[in-house]
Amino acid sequence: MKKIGVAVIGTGAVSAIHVQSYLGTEDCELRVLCDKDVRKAERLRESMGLAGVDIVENTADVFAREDIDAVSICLPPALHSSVAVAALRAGKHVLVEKPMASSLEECDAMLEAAKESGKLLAVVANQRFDTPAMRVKRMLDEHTGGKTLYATINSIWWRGGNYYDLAWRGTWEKECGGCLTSHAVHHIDMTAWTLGMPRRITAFLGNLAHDNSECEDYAIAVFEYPDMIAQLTANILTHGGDGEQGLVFQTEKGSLSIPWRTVSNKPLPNGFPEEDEEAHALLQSRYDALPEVTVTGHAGEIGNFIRAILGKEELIVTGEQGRNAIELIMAMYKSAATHAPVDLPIAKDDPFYRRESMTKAMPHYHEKYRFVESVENAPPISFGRMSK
């Protein structure tokens, strides 16, 4: 069987996990690293022992190659849409890093290009590819715990002020957002995936500790559904936060949590709680009976992407789902900027549908004053932990 030829476009920090994942996936072959900074691509090739992989400077040259069937886009967010659209129109399947794009308008351009080309468009949502996430999603779909009443989402991380020294980070023009687009997008995606899209959002944003960023470093939001409420806390201020992220769904029979934990209560005669052993056993037994995810994170998603190209399975994270996360983020930005609740969906004539009008409407919490093009000798980046 012909192997799927792959190119990784952009050789910054996140590209290494894409390379590693493709190398560990059957039915594909990594053939190209593409970056306008050839030295950066050469360092990645050398560090990962990729002697047979070509280095290409221009994306157009990648798209012209007949031996390239699919691309991973690992560029700054402001470039995602234009490069993805060009790749799709050239007949390449696309996996794009999060966030999918900088605006809903750009998301829609990507979706239209995928539809016209007949090629797959996938968006990185690597934190779905874990056993607790997949099992809890299944239990919610099956209503194992009965009706879901309330959910809390903690997307808490810690990043130092020098995180924003990279020239494109911390700017509305190039990163198109702060902790919501760069970090919390993982959990925002999982919120839409597990609960669906809310009807209204109210949000509060600010920047308390990162003075080299124009954008937010914390956000608090309430998502209103017809019969339930979800609350999001997102920030890059929490010491040790990379290990304390998660989603908790309060159902009629008990809580379902990612990472996994379940608690069930029933009332004492005075209304105070005591453990409901029967409900707890029901939830735990269903969780234990569901399939385990054997290949997790980026590797799991890239494996699904390649197998979907070959028609072996359905694509798990689609472009439409990637767009949902962007719509939730844009609603939060609009609510914070206008100091009012925002009803969904966001219309095409709304200023928060387009990048230029959205970035114009958002406050600059600080003005960026330090700029570096790359970070030399940086350790591997962390991807958060939710599977303990």
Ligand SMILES: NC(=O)c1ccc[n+]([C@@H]2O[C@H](COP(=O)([O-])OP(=O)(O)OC[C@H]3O[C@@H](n4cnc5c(N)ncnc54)[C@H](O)[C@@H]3O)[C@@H](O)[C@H]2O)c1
Second form
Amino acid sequence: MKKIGVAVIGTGAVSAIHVQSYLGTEDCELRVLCDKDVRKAERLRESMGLAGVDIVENTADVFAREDIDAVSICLPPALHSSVAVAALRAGKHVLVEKPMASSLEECDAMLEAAKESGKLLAVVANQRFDTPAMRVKRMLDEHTGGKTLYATINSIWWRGGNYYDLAWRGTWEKECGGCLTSHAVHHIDMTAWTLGMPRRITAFLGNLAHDNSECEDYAIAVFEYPDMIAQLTANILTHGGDGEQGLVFQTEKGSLSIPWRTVSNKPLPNGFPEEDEEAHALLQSRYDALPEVTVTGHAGEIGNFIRAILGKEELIVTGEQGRNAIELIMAMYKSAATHAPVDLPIAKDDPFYRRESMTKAMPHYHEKYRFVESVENAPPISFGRMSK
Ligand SMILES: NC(=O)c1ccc[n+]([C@@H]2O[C@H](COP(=O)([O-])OP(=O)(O)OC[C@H]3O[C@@H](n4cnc5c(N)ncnc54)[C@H](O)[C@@H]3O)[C@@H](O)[C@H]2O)c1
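I've shown you the form predicted on its own. Could you give me the structure of the form predicted together with this ligand?
Time for the whole complex; same chain goes first.
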């Protein structure tokens, strides 16, 4: 069978996990690395022993190659949409890193290009590719615990002030947001994936400890659904936060948590709780019976991307789902900027639909004053709690 020829565009911090994942996936062959700074691509090629892989400086040179069928876009967020649209129009399948794009307008341009080209558009949501996430999603879909009443989403991380020295980070123009677009987007994606889209959002944002960033370093939000509430806490201020991230769904029969935990209560005669062993056994046995995810994180998602191109599986994280996460983030920005609840969906004539009008409406919590183009000799990056 002909192998799917792959290029990785952008060879910075996240690219190594894409390379490693393609190398570990059957039916594909990594053929090109692309970076405007070719020294970075060369270093990656050397460090990963990729002697036969070509290096190109311009994305147009990737798109012109007939032996490239699919690309991973690992560029700063403000470039995601234009590069994805060009790739799709050149007939390439696209896997784009999170956040999908900087605005809903850009997401829609990508979705349109995918529709016109008939090629796949996938968005990285590596945290979904883990056993607890996939099993709890199935249990929510099946209503194993009955109705979901309340959900708490903790997207808590810790990043130092110098995290924002990298030139594109911490700017409305290039990163298009702070902890919501860079970090919490993982858990926001999982919220929309598990619970669907809320009808209204109220959010409170600010920046308490990252003075080299224009954007938020914390957010607290409430998502209103017709018969349910979800509450999001997102920040990069929590010491040891990577180990405490998660989503907890309170269903009628018990709680379902990612990472996995389940607790069931029933009332004593005075209304205080005691353990409901029967409900607990029901939830635990369903969890145990569901399939295990053996290939996790980026490797799991890239495997699905390649098999979806070959028509062997359904694509798990679609462009439409990537857009949902951006819509939730834009609603939180609008709520914070206007000090008011925001109804969804966000209309095309709303200032929070477009990048320029959104960034103009948002407060600059600080003015950025340190800029480095590249962080040399940096240790490997972390991918959050659910990464191995
Ligand atoms: N899924 C995850 O867990 C995860 C983790 C980290 C980063 N990311 C995402 O990956 C993306 C990249 O982040 P990063 O940390 O690797 O950034 P980075 O700055 O380390 O790397 C970006 C690379 O893109 C190159 N580049 C910039 N403009 C270019 C152009 N026009 N043409 C070719 N190359 C160009 C830069 O030279 C750089 O090497 C971001 O969207 C980020 O949010 C995802």
